[in-house]
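Take a look at this single chain in C-alpha cells; it is the form predicted on its own.
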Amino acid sequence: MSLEKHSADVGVTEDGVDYDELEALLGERVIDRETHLNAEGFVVRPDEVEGTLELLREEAGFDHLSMVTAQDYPDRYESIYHLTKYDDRTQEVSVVVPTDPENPTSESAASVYKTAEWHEREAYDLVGVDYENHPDLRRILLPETWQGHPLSSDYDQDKPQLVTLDEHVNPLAESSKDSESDTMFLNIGPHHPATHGVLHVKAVLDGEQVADVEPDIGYLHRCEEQMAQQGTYRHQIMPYPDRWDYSSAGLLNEWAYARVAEDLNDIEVPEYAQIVRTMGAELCRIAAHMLALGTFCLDIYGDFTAIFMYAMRDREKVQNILEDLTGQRMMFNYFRLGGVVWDLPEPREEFFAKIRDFIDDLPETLEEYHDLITGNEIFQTRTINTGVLEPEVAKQYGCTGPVARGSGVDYDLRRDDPYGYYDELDWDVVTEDGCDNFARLLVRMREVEESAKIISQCVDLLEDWPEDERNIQSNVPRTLKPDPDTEVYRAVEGAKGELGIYIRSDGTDKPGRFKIRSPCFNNLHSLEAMAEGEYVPDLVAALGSLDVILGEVDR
C-alpha cells in the first residue's frame, strides 16, 4: 500500500501544519485562535470569510471543505468551516466565524467551495445563519413555508406548522416558469424507481438534452442531529448510525461515532477489537458495492435483469455472514465505544469458514459480473463518456468515496487517515481516471476485490489470536463527560465516502452539538455538473452512479 504524499503548501512541515505560518498568512483577518481536538480553528470576522478560505485554499492547500456546522449560542452565532486537503488528509484547520446574536449575518463562502452552496443553505434552513452574497439561499430540508428555524434558540417546538398549497403548486404552471422559453420542465419523483428514495429531482429540457438540474431533498429528514444531541454518549446514540445508510453500511456509519465520541473521550480500543471492526465493515462495504451495483444495472437497462437478482444473491451471503457475526440482519448495532458488544460467533471455525467460503467465490462471481455489465456493449454505450466529473469540479463539490475515486481523485480515510487495522494490512486505493458513469461502477468492483483481500488477512489474524488475548472491549466509564467546549471532528470512509461528525461537548453526558457530515450529501449536489448535457436516460444513470441513499443525505 502507498502511504507517500507530498505537499508544498505554506504552513506545511515534516511535523504537519504549522499554525503559526497559516496564522501569519492570514494576518489581521484572525481576531482570535481556539484549539480544537483535531485541529486548530482561526477565528474571523464575518466579513473576511471569502478571503481567508481563498487564502487557505490557493496559498496554504486546502482544497476539501468536508463540512459547515452552524451553531446558536447565548451571545453568538457561529459557523464552522472544516478543511483538509485532499492531497494529506491528515492536515486540517478550522475557521470558526462568530456572528451577532441580533443579526446573524456572514459573507458566503460558495464563492470559493462551490459544496459550501449545500452546506450554507442547511446551516440557514435549521439554524438560521444569513449568509451575504450566497448565490441561492433559501431553505433545503424544510419546506419554505416554515416559519423560525429549528435549531435557532427561539424556536418554539411547539407553534403548529403548516405547508400551504403553494408548497404542491403544479410546477408545469405558468406562474413558475418562463412561458416563452421553449424549454420543458420535468419532475422526476419525490417517488421513481430512478429516485432510489424520496428525491424530487427537477430537470429542465432543451429538447432531449438536459439544460439544469435541481435536486430537491428534505422529504426524508428524521433529526437524526438533534436526536443523538438527546443520547448519552455511551450507549443511546449508537443505534442511530446504522439507520443514516439503511441499506447495508451500518457497521461502517457505527465507526464513524464510535471513532469520533472514543476520540473525544480519550478511550482506546483492544487491537482484537480493531481487528473485528474492520472485518466487519469490510463485509458492510461488499454489500453495500452489491446493492450500488444491482440498482445501477437496474436503472441502465430498466428492468428487473439478472444482473440485479445476482447482486442481490450475493449480497444476501454478506448479509448471512453479518447477521451471524452481530445477530441483526440490517442494523446491526454491533460496536460499542472502546470496542465491540461480543466476540465472533461459536463455533468460530464454521464462521471462518462462511466468510472463507465466500471470499474465495468472489472472483468467478466478479468475472461473471464482468461478463455481464463491463463487456457488454450497450452498457458501454450508456455509461461511457455519460455523467462525467473532472477530478477539479469534484473537489469543488467536496465529492469522496467511489464518485472522487472515480474522477481519479486519490482519496481514501482508511489510508489517508487511518484507524482501526487498515494500516497493518496490504491493500490498495482504487481509482479510475475515466470520470464518468463507467468509472464509478469499475471503482465499486475493484474495491469488492480489495475488501475481499482486507478480510481474509483479517480472518488469518484472528483464527490465530490466543484464546486468553480476545479482548472485545476496554474498560469505559459507566458515564462519559468531556470538558465543556471541547470540540472534534472526525471522519471513516463509509461505503459512499467520506462520513464525518464533530461533537461540541458541554460537559454533559450528551453532545453539545452533534453534526453529521454525510457523503452522499456532497455527492448528491454534484449531480447538476454531471447531467448538464446529458439526455434524461444519461440523468437516471448518472443519479444511479452516485449510489446516495436518501436517509444519509437527510438525516
Contents of the next structure:
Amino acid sequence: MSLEKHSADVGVTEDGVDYDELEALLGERVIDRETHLNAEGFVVRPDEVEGTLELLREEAGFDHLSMVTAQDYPDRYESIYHLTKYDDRTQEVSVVVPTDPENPTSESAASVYKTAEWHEREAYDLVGVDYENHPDLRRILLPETWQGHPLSSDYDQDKPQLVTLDEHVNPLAESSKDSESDTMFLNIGPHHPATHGVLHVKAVLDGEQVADVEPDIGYLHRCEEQMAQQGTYRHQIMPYPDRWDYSSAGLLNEWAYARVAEDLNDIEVPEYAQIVRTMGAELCRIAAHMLALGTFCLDIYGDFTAIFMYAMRDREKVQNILEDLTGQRMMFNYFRLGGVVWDLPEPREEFFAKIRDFIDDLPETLEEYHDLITGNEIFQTRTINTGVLEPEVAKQYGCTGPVARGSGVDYDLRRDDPYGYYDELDWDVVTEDGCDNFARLLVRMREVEESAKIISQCVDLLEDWPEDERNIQSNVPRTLKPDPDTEVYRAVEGAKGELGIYIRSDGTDKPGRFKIRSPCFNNLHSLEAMAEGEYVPDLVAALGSLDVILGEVDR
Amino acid sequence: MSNEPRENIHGSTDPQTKTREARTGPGLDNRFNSKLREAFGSSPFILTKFDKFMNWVRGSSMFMLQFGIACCSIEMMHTYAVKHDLDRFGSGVPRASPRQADVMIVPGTIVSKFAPRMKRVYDQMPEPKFVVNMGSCAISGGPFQEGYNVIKGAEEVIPVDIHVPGCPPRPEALVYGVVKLQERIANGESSPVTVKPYELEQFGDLERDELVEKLADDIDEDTLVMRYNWADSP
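Having seen the form predicted on its own, could you now give me the structure of the form predicted in complex with the partner chain?
Starting with the chain above, the whole complex follows.
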C-alpha cells in the first residue's frame, strides 16, 4: 500500500470505487465478499464492525452512513451498513455483518457514526439483533412492553400485547443524586400543535434552557415495511410510498420505489415518461416545501396567521395541477414500474397553460413571502443563530436534504447520483452556510425557485414532443420475479433528503426484505444536537425547521 | 341582612312600553335590526324547548380539536384554510387544548402506542363531545389494516359519530361530514355508542395470563394499560 496517498482517498478511481484496494485496506477483517446491485459488500465478523467502519471512514472517506438494514435468514441474522460519501454519492460500499441465529449479537457502529444509534435501535426493535456497546439500546418505534420483534420470522402477529400509559420520569434524575433536582422534565406531545403530528419530545429544562431533549417516536409506526413485503412488485407496493411523506411529496417517494424496483428488474423507462416524472416530482417538491414553510411559520408565530393561509393557497394551486395530472389530490399512485400510468391530461395546451400561469406567478409570490417572513425583524431574531447545526455534526447524524444543505453540505442526489431527466436540465443545487433555522428556511424557498426552473424546462420539452413518440410506459412483464438473493439499495432526493430503499429478493414476486431509509428519521435524530442549550421556543423552531413528517420518521 | 329585601332597590315602576321604538328610545342605530327581528314586532320572544335550543347552539358553534395524526391531517388543514374554509359553517375554531374543544376529528392511522394517548386526549374533552372519523385508517385501519401495530379503527378506542371515508377524503368530503354532524346534533340525534369497552385498565386488574405474568415485574399494579387482543379485533 502506498503511504504517500492522501489518507481519505483509498480506493477512489475515475469511474467508481476500487473494491480490491478497499479489501486490501481492510485486510484480515474481510471474511467474504458479496455483490449487491449497487455496490460490493464486505462481510465481516460481528466483533470487527467498529474497526472496519472506522477504517472505511478515516482512510477511504466513507463519511455517510445512509442506513442500517437488519434482516433474518433461516441460518443467520444479518446487518448491512450502507456507506457512501457526501462528496461523491456514486461511491458506495456495504458492510455485511452476519450473526448467529441463536444469539444475534454484533458490535455497534454508534461510536463511528452517530446516526447508527437510532438505526440500530430500530433494527433491534423490529428484527431483534442485539448491538454490543450501543449506548442506549431500547425499542424505538414500538412500545417498551411489546413482546417479540415483528420483522423477524418467528413473530406471531396474533399474540395479545399490552401498552402502558406511564408518566415519564426525569431522565436526568439519576445523574443528580439529591431528590431536589434543579431540572424540570417537560413532555411535549404526542398531541401538541408544534410537533407536526404525533411526536413526543421529552425535554429536560434547566431553568428556561433545554438541558436534554429526546424525541420519542413510533406514534405513527404503520408497519410500512411489512406492508411492502406483503405486496407484489408490479402493482401492490406503489400506493404505499405516497403515504410515507404525505406532505404531497407523493411522486418523489414513488420515484424511490420505482427507481429501486426498476434497477432490480432491469426495466428501462422511456424518455418521455422520465420527463413527465421529473415534472411531476418537482411539482410535488414545491407542494411539500410550501407546507414546510407554512407550518414553520405557524411554529414561530404561534397561530393560524396569514402566512399559513398564503402557503396553503399556493399549495392548493399545485395540488390542482397535480390532480389534473394524476387524478388524485394527495395519494397519487401515478408512477408505474417502467413509466407512468397515464399521459398528460387533454387538452394539453390548457394543462401547460395552467402550469405556466403558476410558474409565472411564483416570483411574485415568493417576493410576498420574503416580505412577510424573511424580511420580518422578529422572525429573523427568532431564527438566525438558533438551532445551529454544524456541517460536521450534520454529517455525523446522516442529515440530508434541505437540513444538510442549510448547513452548507453540498449534497443532492438529483445531481450527485443522477436519475430521471435531471442531468439534462439546467438548474442548481441550493446551499446556505448559515447552519441555523433561518438558513434551512431559505434553502427551501430557493429550492422552490429551482424546482420552478426544472418544471418550466420540462413543460417546454413536453410541449414539443412528437405525438407518436409519447411512450409513457415500457414493456414490463406481468409478474416480476427477480433472481433470488439479489440485493439493491437505491435512493432518490425526496422533499426532505435522501430517500432510499433496500430490497432483497427471495425469488418470489414479493420482496424478501424491504427496508426504507427515510431522511426525516436521520434529520430528527439531529434535534438533540440543535436544541441543547436553547430555549423551548427555539426547540420548537428547530423542530419546525427540520420539517419532519412523522409518517416517514416512523414508517 | 342580605337575605332581606331592601327598600331602595326595586324594579322599574315605569309602565311597560308597547313598542320597540318606545323601549329602545330614540337615537339608537339600527344595526341590530334584521328581517327576522322585524317580523317579531313588538314581542321579541320566541318559544322553544330548551333542549332544542341547546342542540341548535351546540350544532352552530363547534370548537374543533387541533389534532393531526397522519396524511388526513394535511387535508384537514386544507379544510380549515383559505379555499374550503370550514369556519363558514360555524364549526371551524381550532383549539389546541382538548379542554376547549367539543369535536375531535381523528385524521389518520391509530397505532398501538398512540391509542392510549388518544383516549386520554378524548377523555379530557368536556361533555358533550363528538368524534368525526376522517379517512379509511380511522375507520378500519385502511391500507395498513394488516400491520402488526395498527388499530383497526378509532372505534376500538373511542365512540365515533360520523365516518368520512376516503384515503384521504377531500376537504369537501370532510366539510360534508362535519355539516352532517351539525345537522344531527341540531336535531338532537346522538349516535349509539357502538364501541367495545374501551376504558384503560389498571395493570393489577388484568386477568393473569402469560403476558401479564411476564410483565408483572416491570409494571406497577396501578399503571394504566391498554390491552390489545389482536386475534379478536375485527
